[in-house]
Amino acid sequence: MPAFQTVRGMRDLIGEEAQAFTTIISKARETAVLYGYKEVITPHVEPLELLSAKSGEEIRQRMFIFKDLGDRQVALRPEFTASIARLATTSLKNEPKPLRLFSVGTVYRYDEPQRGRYREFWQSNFELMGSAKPEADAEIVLLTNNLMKSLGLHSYAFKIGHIGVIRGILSQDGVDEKTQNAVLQRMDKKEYDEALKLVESEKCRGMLRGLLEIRGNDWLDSVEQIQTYVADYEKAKAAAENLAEVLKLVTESADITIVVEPAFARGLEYYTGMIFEIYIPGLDIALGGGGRYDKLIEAFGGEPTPAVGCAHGIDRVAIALQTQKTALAAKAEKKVAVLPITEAMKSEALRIAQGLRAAGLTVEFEVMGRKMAKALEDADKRKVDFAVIVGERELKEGSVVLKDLVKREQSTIPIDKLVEKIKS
């Protein structure tokens, strides 16, 4: 019978690339605890119906779709948010406001498998429910920030842009929900001509022509060319100069490098507002991003609230990390194993072995029954900084062989002394 392999799309992580991500999980956790987000758990498999309200044509189409036993359409999570948006419709919706809510896990699109390109994939995801002020908006970029710093990247830069800036001309030239969403997806995919193509006024297509020449490195010249060129379109006006309003917060509380695209667009229908994606160079993939959604906790059935939120791709961010050379600082943990001499000794060295991870220490049990020279010698091999042998005339005393692998010494110490030899 052939080896079984992963269905294609999915991985193993194993050894170092596992730690990676766990070291990654524990910083948003951590960046989750100093911005005040409270951590949920939503399950893998959702209604279809609610996954596929505002995710958009091209995440419709790469759902993990399937009936249940009970003849309902259930769907994989292709992202979080839709599921935070049910929570905040039914368990929350007489929490306070502002819902500062934060998750991490798997989620899973059918896309073609490919570096950085997963069927299945982590994402780390924050929303901040309740507030339409761009001091929300603010905290989402900087809580952003501040992540991909504390792992240590860096020369990463945060493309910004305002859906709202597309739309308001769009909609005052007359052009219908569904077809502003095919013309964003497209755009999304920088297939602008064929965005040019749906919209029928000339007019029109000459602003968005006009949206795609707006680009430098300064913001504020940026947004001012923005405000400008849309001068006639009141919405979009009135979007850039909320755009201008956050990132006045952003570039005042940090120092970020900030690139905006006016006709930046994002895959998810839901945005209302300010969008964004974040870049290292040398790699052509988005590490995270998000945005504003003021409307679709209301169509999903709630009370009208705004919010605003974002993603970080777990496996794009160890591919930076690995692409930058960054080294995560990992917990140096001492190991030690712990290696009776006979048969007899088991049990006693059992109990040592538990007093030792009781306080703290990572303890790995000789349980392949080797012989002393043999278990020494995997020890070695795996790293292990210290054995401790577990022998009748040194158990007698009180007493174990300290063997340290490191420095190729031992010594004899009193078993209540051996943690704080170890530690020391």
Second form
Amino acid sequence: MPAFQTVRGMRDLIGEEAQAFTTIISKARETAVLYGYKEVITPHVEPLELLSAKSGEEIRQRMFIFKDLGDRQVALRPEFTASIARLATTSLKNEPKPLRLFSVGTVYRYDEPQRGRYREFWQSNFELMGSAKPEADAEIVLLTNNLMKSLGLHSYAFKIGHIGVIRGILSQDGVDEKTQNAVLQRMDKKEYDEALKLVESEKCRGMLRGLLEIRGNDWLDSVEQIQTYVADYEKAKAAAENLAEVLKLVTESADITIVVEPAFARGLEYYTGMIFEIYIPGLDIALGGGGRYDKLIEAFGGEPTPAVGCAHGIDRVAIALQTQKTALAAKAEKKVAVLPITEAMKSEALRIAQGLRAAGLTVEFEVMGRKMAKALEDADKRKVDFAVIVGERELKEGSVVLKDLVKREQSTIPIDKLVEKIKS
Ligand code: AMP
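Would you mind generating the form predicted in complex with adenosine monophosphate now that we have the form predicted alone?
Full complex below, order starting with the chain above.
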């Protein structure tokens, strides 16, 4: 039989890579605690109807869909928001608002695999439900900023827009919602010519073309330009004003780099307000993104509930950390190997190993039954810091031999002083 491989687009994470993921996940979880987001764990498999209802054509076409043995149409989740919105309309329906929810785990999309693009990937996801205020939008941007900062990333920038600006222009010119969605999807893929072809009115096409020209590092200047540009479009103007309010809150409360792009769109169909993505220089893929979606919960049969959220692509954040050579706050815990000299010493050695672990040390116990020289050689190879050698003679005096494998020293130490000695 040939050696088995992973399914295309799916990866094994080993060693340092797995550790980087764990660190990012821990930081995301810490961020959730700091901002008061409660963690929820939802299923990987959901009804197809739920996942496809509002996600948009782009994602619908990339879902892993199958029938379960009970003939139900189900799919692997391509994102978290639909599941969280389901929760908000069922089990958490009566929870006081605002509702702040955090999730982390794998999601699945049949994307074309390449660096930073996989078919199974990890997201950390934050949703804030119940507020239509700009401070809620600001919170989502700020917590994303905090997470990136706490991971040690630098010179990243937020690309921010407002879906209401484009929709406001399109709807005032009589473009129906389905066509609006198609236009936005093409704009998301930067297929601007294709997007414009879908719009009949020349005036409207001209407006969108003009919008593409507005972008810049001075957010205030860009937002003012948008406000003037869409002055005759009531809804688009209100959207631009809302964007200005959000950005004012964000920039006045944090040190943050923002690039405003009014013609920026996102693949998911449910967005209604501010949208954003994060980038680092030299890496042309978004590390995360999110936005406001005020109609989703209602569409799922819940009370009208404004909401805003974001998802961070952990696989891509890991690439960004590598690119910027960020020293991940890996725990530099001392590693200890406990080695019994003889068979008769095994139980005692195990007991000592348990004691060291109880004191918080990482302990690898000798389970291969190797001779001492071989076991020590192996400990060296695996970068163990200390070997605790448990022999009959020392044990009679309540001691063991502690070998410092880095400094190449050894001494006999009373068992009750071991932790202190290793930690010092
Ligand atoms: P989205 O809501 O679709 O923008 O996804 C949120 C984040 O998930 C993106 O900003 C990416 O960081 C990440 N992401 C999306 N698709 C993939 C993929 N195929 N592989 C890895 N990460 C992805």
